[in-house]
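The chain that follows stands alone, in the form predicted alone, written as structure tokens.
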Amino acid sequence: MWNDIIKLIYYVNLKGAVLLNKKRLYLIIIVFVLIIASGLIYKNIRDKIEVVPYTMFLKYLEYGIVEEVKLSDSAKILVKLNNGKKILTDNPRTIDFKKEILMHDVNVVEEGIEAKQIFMFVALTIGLIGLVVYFRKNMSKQAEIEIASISNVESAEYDTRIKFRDVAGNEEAKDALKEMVDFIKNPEIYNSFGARLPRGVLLYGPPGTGKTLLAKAMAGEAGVPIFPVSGSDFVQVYAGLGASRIRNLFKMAKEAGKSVIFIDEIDSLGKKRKGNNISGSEEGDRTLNALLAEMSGFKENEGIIVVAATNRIDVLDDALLRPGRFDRQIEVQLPDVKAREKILKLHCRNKPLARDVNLKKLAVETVYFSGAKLENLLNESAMIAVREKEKEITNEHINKAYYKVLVGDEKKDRSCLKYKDREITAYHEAGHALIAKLVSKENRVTKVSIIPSTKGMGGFSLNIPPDRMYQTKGEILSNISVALGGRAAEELVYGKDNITTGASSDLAKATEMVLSLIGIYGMDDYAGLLNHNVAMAREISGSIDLLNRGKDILGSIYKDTLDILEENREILDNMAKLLLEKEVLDEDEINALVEF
């Protein structure tokens, strides 16, 4: 009976377990008790009758004290006597038990179930049925309310402060959002030229290069509320929860006025729908609709402007991204020189910077660094400072965190380390740093290491490129030489049946830039301008042998990188010779063993 009961509070339907709320929790619970009180008050008062032994009774018949008794099934029999009291005896349950009671004279009551007990089960039936009937009437409406909480989608409440002054680099990103906010504070200037107001705008990028923070300062020098969610926060298992939830934001936006609404990694909510989908009704597809006919019934400059962001723009729904809909599409890149120092200089208003500290210096070692993580070097920086109980954080810290962020921590117990394995890796990392030196001569290499990092690796060699928009097909050979100088120096010193795993990292990264120049950029004369991402996106297939094509230009590369590396051979020991030595070299000894 307990499991009817509890299926009774928690009712579970189609759209997930619906839990009643406390009012009704607790109604239920009260009527439970006085049921269950009033059944064990009833017990106390029984129990607290005289039970007496059936040859008392016997003899109580004998005395003609016994003026009623009143059989039952049950163990014991009720006995009334003379005097009013009432006694209960053992049920002898014998054929001739009425009538030797009656030839007594005796009154007789015969009971099959005693009234009380009666009145209990039919007392909690009635109270069961009265629930059943209760919750199907009301169960519907409590769904509906639990669904509709649900389907009300928190918006974090952003700093809306933040100014576009308060974000550095990014100049061209910043002008484009800037014309925006001047359509969303003079939508009537702009509906008097008959100018449609942008619906949408999307920022797509690299990971911690300021998408989020650009859409904070865009609303801040609007002046007006921003509604930030994220694409996850319509994935949803339940039916229609999705849906549901775009179109409780859009109305709160439009019922805020003028406004931003600003979804992080759109991605997720709107990936392409593949054309020989047949099942066009699953929730993905419901969500991503609902958000497409929401941002088409935007009335004409009513001055809501939706901002996306994503890393992926390549996977994007085309309906999503053609005018009317995300009208603009701005490309947040990585910061360049000039901007990295704008970075740093911003995050480091508030820290005790020592004098000597290069910021510009630090801007050209950072190369391909966001704006995340330029922030967290810093942080680092300042961190390591404090632990080491300076007041300032010095170029020292800053070398610390720098390849604490590359690399890992370096670890402190390289006891275990035999010489045979330092040597290999001191071998390994010259490879690297000798060919980044003589094939990449505008490179610069700034520090080579063998020690172990926390990260797994042995060592590295930190090779900085300079700042470029593109890279030329000589750039990429000679990157991918650079990536193989670590096997062919373990192979040049020990032969080729003692090469390690030390070099399945530069393998992959080397296989990367083989496939990209070769099936991407259409470097190849081979493979010719053929792009074979969209080849196999097309399910076209036999164009060119794309594996085979890659493994010869990498065995192509790999011979003349051990040739040079031959070539080179003293350097290459006298390089290992100085990191077994000193374990990390810097910049200018570098130079000097190669120019010597």
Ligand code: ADP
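The model shown is predicted, which means the values in this text are computed figures rather than measured ones. Note that the rigid core is defined as the largest set of C-alphas that superpose within 1.5 Å between two forms. Numbering follows the first chain given and starts at 1. Compared with the form predicted in complex with this ligand:
Put the two forms on the same core and the Cα of residue 431 is off by 2 Å or more between these two forms. Positional change of residue 365 between these two forms stays under 2 Å at the C-alpha, relative to the superposed core. In a rigid-core overlay of the protein, residue 448 has its C-alpha displaced by at least 2 Å between these two forms.
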Second form
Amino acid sequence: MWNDIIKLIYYVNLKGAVLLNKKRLYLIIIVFVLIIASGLIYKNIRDKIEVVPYTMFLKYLEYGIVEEVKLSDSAKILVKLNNGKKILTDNPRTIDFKKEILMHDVNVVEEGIEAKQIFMFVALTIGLIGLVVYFRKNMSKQAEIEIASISNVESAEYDTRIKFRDVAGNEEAKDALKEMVDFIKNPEIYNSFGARLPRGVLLYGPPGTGKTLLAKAMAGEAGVPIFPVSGSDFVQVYAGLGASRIRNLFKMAKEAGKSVIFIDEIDSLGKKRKGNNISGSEEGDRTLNALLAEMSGFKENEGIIVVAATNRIDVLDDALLRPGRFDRQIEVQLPDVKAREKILKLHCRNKPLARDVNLKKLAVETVYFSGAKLENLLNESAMIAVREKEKEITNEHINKAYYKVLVGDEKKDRSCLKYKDREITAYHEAGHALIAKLVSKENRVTKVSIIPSTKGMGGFSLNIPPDRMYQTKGEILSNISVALGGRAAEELVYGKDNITTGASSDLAKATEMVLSLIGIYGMDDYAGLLNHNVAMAREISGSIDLLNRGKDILGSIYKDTLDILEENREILDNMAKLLLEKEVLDEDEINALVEF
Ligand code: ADP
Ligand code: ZN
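Any chance you could show the form predicted in complex with this ligand after that form predicted alone?
Below is the whole assembly, all chains and molecules, this chain first.
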């Protein structure tokens, strides 16, 4: 209702059909004051009537001096006695209260919606509208913009010019989205096979990596309209507006038929819900619930796909990630050196470049730049060239732009990360990857990278051998060794005093594994077959020192890990060097290094 009232007022004001001048405003305020006054008077009159305890009222009933009882919902009920006196007593609100008084031959009047109440309601509504109008007049520009946007956030864009070829790099994300294009185009086919189509895709990764672009390209390829909104649009000052906007959005998408709904910054409405809420986030919860309801609500195989984007998957409410919601999660990463070159090329298509500009070299120099930043760099270069009245964009222009682009965000991101830091990361990640390859022939390392992601610095992807139901002790031990490989490489190359904090989550993983090995799986000779959780549950502890035993095992595995790396120092150096150069290595490149 709020939504409608505000919309109506905005509309009325906009069209100028009913101009709310000062006179009318005063009238509204007077009406409002009158309502409050009459309410007070009414309350006063009621206060004058004597209130008797309920037990007393029951006695009156017994004595037969009650003539009439006015039933209502309120806390007190009005009772008329034989002598004409009126009293108030507590409303017991029991189901057979009416029956009981009827048995005593008492008149029962049920208080329906009386004229007075109708009047109160109407007057109150008018008063409220008056208030809204009044505040509207005094509202800041920001709020005015907000209201103005109410009626037009949910509008579709229909731009089939943006295609996947406009997105450089991000190959994995593109492949996953290409599949979705087919779902949108041919839902009938999937339907006839009884397949349930995915409804939501979540794109996550650092800002400016092309998530919005990917969603638009997906709609463009499928040839359907896209409804782009931002999660923060739904966080409103007016209660309930966010939820109703969500419903409105889905309604419009359904009317459009096959389409893509794109919700940017989904984290601003889908944060993890907490038990004890402050009122501010309750509104957010309502909006989130509306989104979840809509997503579960729409018919499958309709050809509507909801794409959401976030920089922070870790803060999202779990309910959003469940099947039937955003169950496809695709990571969109910062571009590596090859992808950067492609992005630069793409954005140079319409720009006159001098012949001496080397995009390959520029790609090497723009470590940790996002796609948006690269685009910005070229755009700035073009502006500088225009300002200097040149015919082409030269290296000099690009250099100037480079510093301009970097100055803006100084230490906010890792663009200026020192070479030394990159080298440490390279050795750390190479340590993990190399150990993984060397401790078990079955381990497949599909990727190593030194590009920061939302999860942290660099990373490696280990495909642990074929799904099996059980893990052997040997496998657990070698996984611990892999986890310690990063720290071991740091120590080997830079010495004990120069190890970094970068291994903290590795150590957490290793600790978890070793404690389970000893305390849950009974795989350690010294600790025997005891399950520590059971022992703890019985409050028996102290007999076996789990902590010291774990520390010893980790220590000995760490020593072995160091030895393995030392023996293969040359491969480690080569891998770190190649990582520094390429930033990301794929499986073939890793295998080639290890099996030379
Ligand atoms: P995000 O939604 O991840 O914050 P955007 O999609 O809004 O990023 O990217 C902003 C702009 O940066 C895009 O419009 C595009 O010009 C450029 N851009 C980002 N990533 C790429 C990419 N992979 N290929 C081409 N252009 C890109
Ligand atoms: Zn690590």
